[in-house]
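Here we start with a single chain on its own, the form predicted alone, put down as structure tokens.
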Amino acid sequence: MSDMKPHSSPLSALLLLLLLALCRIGTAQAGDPVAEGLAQIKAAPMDQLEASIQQFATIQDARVPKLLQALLDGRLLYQKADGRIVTGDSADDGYAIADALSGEKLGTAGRFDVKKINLNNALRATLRQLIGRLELNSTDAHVRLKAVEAMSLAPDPETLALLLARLGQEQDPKVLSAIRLALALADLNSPDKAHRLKAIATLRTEVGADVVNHLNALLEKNEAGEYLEPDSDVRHTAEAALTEIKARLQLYSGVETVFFGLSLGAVLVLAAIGLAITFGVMGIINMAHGELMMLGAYTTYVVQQLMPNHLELSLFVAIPAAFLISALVGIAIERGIIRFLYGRPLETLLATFGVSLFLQQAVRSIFSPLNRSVSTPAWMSGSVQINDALSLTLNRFYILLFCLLVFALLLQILKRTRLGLEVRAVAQNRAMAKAMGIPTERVDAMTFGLGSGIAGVAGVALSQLTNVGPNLGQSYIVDSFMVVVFGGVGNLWGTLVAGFSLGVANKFLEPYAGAVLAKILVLVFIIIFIQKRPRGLFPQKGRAAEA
């Protein structure tokens, strides 16, 4: 016996430390309130359920926020086989679950291996307030806007009270605002005339659907035609602010009519700057513009296609290629048709049609007559939410700032480059230009090019706003004109302030006139303006314009 112990001893020793690791765990196990409160939360009838999540919100663990989020969602789910409650997300052959306690990801389960823990309205509603009551201590602002949002989508006395609360503590001066909007909507229905004085007059800076809708209530009357609001006062100051908000209202409703026509005027001046060179300087009808366009909307297809894993990225490898493509193209066009036709602008127009038929069934072959989609970066989608009553689309911003951009280089190419300066020499006077040593024949295939690959350039901001397919030059074809004609032919800037013009007009006439109407007008009063002044906004001056 004496000779045992030694050996025994360690080995007794460290079982006995792992019996008792064990048994903490199990105790820790059988003792965590989180793991109570769901399998209460799990095992209660809907009558009950209610108070089950109402205790389970009670308990102090940060787990419990992210647990009752998952049972709102419809994430929180128990497994058939031996009731483990797990958290899961739709995968292709069921769902991806892990342990809702600790987190632990446990694979796939099939949509028969589960059951979902069922809500009703009722209980939604009450899951939201309690989010939103555990989520307003948070340290990160935008969750506790989010608790504040909640919470106010239906207050109660004690959500007002913890909103009250916080109103001393809080910080951010966005949630400081989302506080107190809430507090001035149900100060709205205090019974002390003073509170809801207070409350329109903290209301009389906001521009929501809710705060109007609050106060017009304050001025609605009952069948027997009295007014629910029954002091006078009140009644009249709610009117007041009303009319200050609906002001407001219509301000920003001008001022993001404003932004979606200078956007569509950006598309449009992307669309003619181009068409300004060719027709303009070049005086070349070119039927064949919009499908320079469309093949660079669809070079952005094809260089998504070939990197999509770097979609970011993608759109700024295709404004040069779509650039160069278009370029070549235009180049080949002048090369091989026009510049057989100069001097002879129907004939032209004709051949040039011709081209674009031709592009656009080569296209069809190629990628079939089905629109492709382009996809839009992450970065362009969305957009700025100013106030509740204006928002501004990224896409068409960046749009905007891309067209200012383009025309920018294209200015300084033709004021400041060897290139340019041949361009406008041979605009001028051909004749004097060659006598002067300038290779004319190369300055005109260049230009046609130039014009050309701004098309492309083109083409990559209109695939970011529509679907890409064998059509789309047409659609702009007949716009690009009349802004190069309206802006006066051969002027750049006429161009710009023309296509920005046209696109703000169409927007603020579409709302009264309808779309296709708004074009028509646009259209009939272009031609009247042709009439009175036929050299357009901007004409050119000088010897060569009146030549």
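Here the rigid core means the biggest group of C-alpha atoms that line up within 1.5 Å when the two forms are laid on top of each other. Residue numbers count along the first chain shown, from 1. No experiment lies behind these values; they were computed from the predicted model shown. First, how it differs from the form predicted in complex with its partner chain.
- In the core-superposed comparison between the two forms, residue 194 has its Cα shifted by at least 2 Å.
- Once the cores line up, the CA of residue 171 ends up 2 angstroms or more apart between the two forms.
- Core-superposed comparison between the two forms: CA of residue 230 displaced by 2 Å or more.
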Given for the second form:
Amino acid sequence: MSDMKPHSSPLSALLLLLLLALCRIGTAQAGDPVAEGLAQIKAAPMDQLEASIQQFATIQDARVPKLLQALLDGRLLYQKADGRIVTGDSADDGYAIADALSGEKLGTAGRFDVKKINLNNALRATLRQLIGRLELNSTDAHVRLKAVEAMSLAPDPETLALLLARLGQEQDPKVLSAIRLALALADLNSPDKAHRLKAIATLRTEVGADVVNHLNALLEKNEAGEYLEPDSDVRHTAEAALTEIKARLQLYSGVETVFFGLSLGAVLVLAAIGLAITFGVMGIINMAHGELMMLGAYTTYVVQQLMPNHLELSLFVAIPAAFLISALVGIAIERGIIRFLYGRPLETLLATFGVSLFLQQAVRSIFSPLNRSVSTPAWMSGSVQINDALSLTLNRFYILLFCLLVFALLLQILKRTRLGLEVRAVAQNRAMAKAMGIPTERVDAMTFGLGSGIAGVAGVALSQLTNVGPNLGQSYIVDSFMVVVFGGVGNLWGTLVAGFSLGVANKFLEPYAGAVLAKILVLVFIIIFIQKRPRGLFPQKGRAAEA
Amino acid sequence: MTFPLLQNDKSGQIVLAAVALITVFVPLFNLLLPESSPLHFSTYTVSLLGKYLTYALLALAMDLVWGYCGILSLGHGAFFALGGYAMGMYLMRQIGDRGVYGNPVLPDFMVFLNWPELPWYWQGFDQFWFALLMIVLAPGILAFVFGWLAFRSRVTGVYLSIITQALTYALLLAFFRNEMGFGGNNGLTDFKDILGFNLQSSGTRAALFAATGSSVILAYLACRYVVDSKLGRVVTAIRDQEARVRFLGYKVEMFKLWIFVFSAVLAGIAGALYVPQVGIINPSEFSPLASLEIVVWVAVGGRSTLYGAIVGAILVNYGKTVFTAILPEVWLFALGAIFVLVTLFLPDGLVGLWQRRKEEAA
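Now that you have shown the form predicted alone, what about the form predicted in complex with its partner chain?
The complete assembly is shown below, putting the previous chain first.
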């Protein structure tokens, strides 16, 4: 009903009203089969209770499995006064009760105001069967999956028979594989050797921890030193399957490390790519680059403060806003300071470092020195479970995607727009470009603005990963320079490759060396690498390289 | 003042004379004059001035490589800190069993971390001569290895600056680790004695101050000697036209390496003098910001003048003390503004401004 369109015809609206009214009457009617069934269960003497329950379970109604579960849990009661059937949860001195049919809350009842519908053990077993069967036949695939998982925990012949029966009708692939897994796990205990071998053959494609445990159990010895599994063929197959599974688990953990590395690399690339333009293309050492990222992160924070009811959308507002603010600040820095220092890179380093201190303190004065937390929209949090052994966090995935998007966009700007053409011309030969009528001063400002704006956009991404604080820029500036220098100055592709490879290398070193040592090792590696290739991975060639 | 060395260095003579005056009189006034006297220097002031002088020494080292050889090292803080840690380790061992845990061998932080015994690289630091050796060797060897790698493969200019920054950043991360055995985040502190003299006593403070002042004077003379020598002239030529010097047949990398190592050793000595006067050494000395501040001192004073470095270091740090006491939140604004204004308007620093005045007057 929620997708009812505002401009649907009056006729359909009328029909809807009619339907609603009918529904209301339906629940209130004495002819409700669920109500009748419950009344029967309540009234039945012990010897006919099973028949009543069996019959109740055949009613096609979503409330039935829940009520059966309540019955099984001993939560199905009736009030002594009027015989109304309720569900009750233990509360102090009695029960918090609700109408069994409508779920309407009825307050609390004293311990002696209500009576439990009693069961015996045989009935409980029957109930479990019935609930399992009902849930197994639920129309909701998620409920079915849960049912299969619950049943595979304590497999008895009846549940297995149920699962086997369901196997023939099941359509959903996830539920199907869960049923197969449950059956195979149960088959490992089968007395028939062929069954066991077949089960192992099914299990060898799995990765779950329970599968590994079950297979390991086959290889264990008892106290007398005899194998629990008598057949050596089965043992060998199990061993082979385990090796296979372990290899696959290792592969998945490798994939996961690569993914983490790539996402770390994406952060590095985002942080460095603006620098690749200002440093790589223009030859300016912008030590305030980190602070421009910080401005982007704070912009995200401010945007979220301004639109507290639209957190989901705030990022989409923050990205252009951060670009604009950082770009404007960047242009101001270029016009105010850097243009007097072209051709003196060491001086630009010092002056922009002064700017970075200034910006840090400004942010500290405006927003306080404490970290600000930026909330992550719901669509960015959580993770994707690929299988039992591999799950990827969504925010890192989006940042990876975002990084590639920004990179592609930047590449297109430099390749296909007039600004890009002019930027490349000025970078290659300033004097010649000027002679050709390119307004070099304007191009300088625009280029610096572009690089700074991208730093701001990187700041938006960073705000989703770390705390936003005045020191945010400082912690990324050394890394960013490393990435640019490692990749080769003046080469955007170099920056991309360098960022990703440093990220991945870092994540692969971490398990052996720890996070800090991994970072130190990477830094030392770059220092040594620069000795071997002073111009980075992809050095510029030709005349431009000498400039 | 008839040093032949300083014959053509009038400004240097003035600055050195000033340093010599305070080196002699500040400790004397501190020890001999009663506290009521207007000329009395409190022990706090002595320590503060001593700290400035160690910074002046560090700035001298920086000016030598940046001003005369064009190597903008953003890692000189690392050499300073290494010298400081070497001294700190000696002072730590001097505490003996007077630490909080009373362990005669292990420093407090090692006891706290349940270290069974002193790590091998702490051996020998109970000897003052060994500590002195390490103060020179630790920064010297690091500078030698790093410089040898960098200069041989002709890493120059901005690239060199950035990898020196990476060097100090890597050391920062390393020294923050508790497993390193240098006190982690807290560094080394709580010192008691140096050579058996109580560090808190005015006499020891005065002696340390005099030692620092003398070191600055000696280092200045040594630097002046170096830059005036043939070696210094080659180094200056490398700064101005590296390729030509190479074509003339000089081994450019050897000259650079020599000056870089010498400068690093000076920085290490400055660190060693700094630690007993300030009473602590911690990883923040390795931060890129600390190394960049050294560059500001030199830039503000005036690069490639030597005496300008001393003036800059003392003035900027005096400004820092004043600002952080009165208006702490203004200090970074001020430092940032100094960076920008000096690079834009005072390429030769304050000393350059003064000299221009003099020339205009003449």
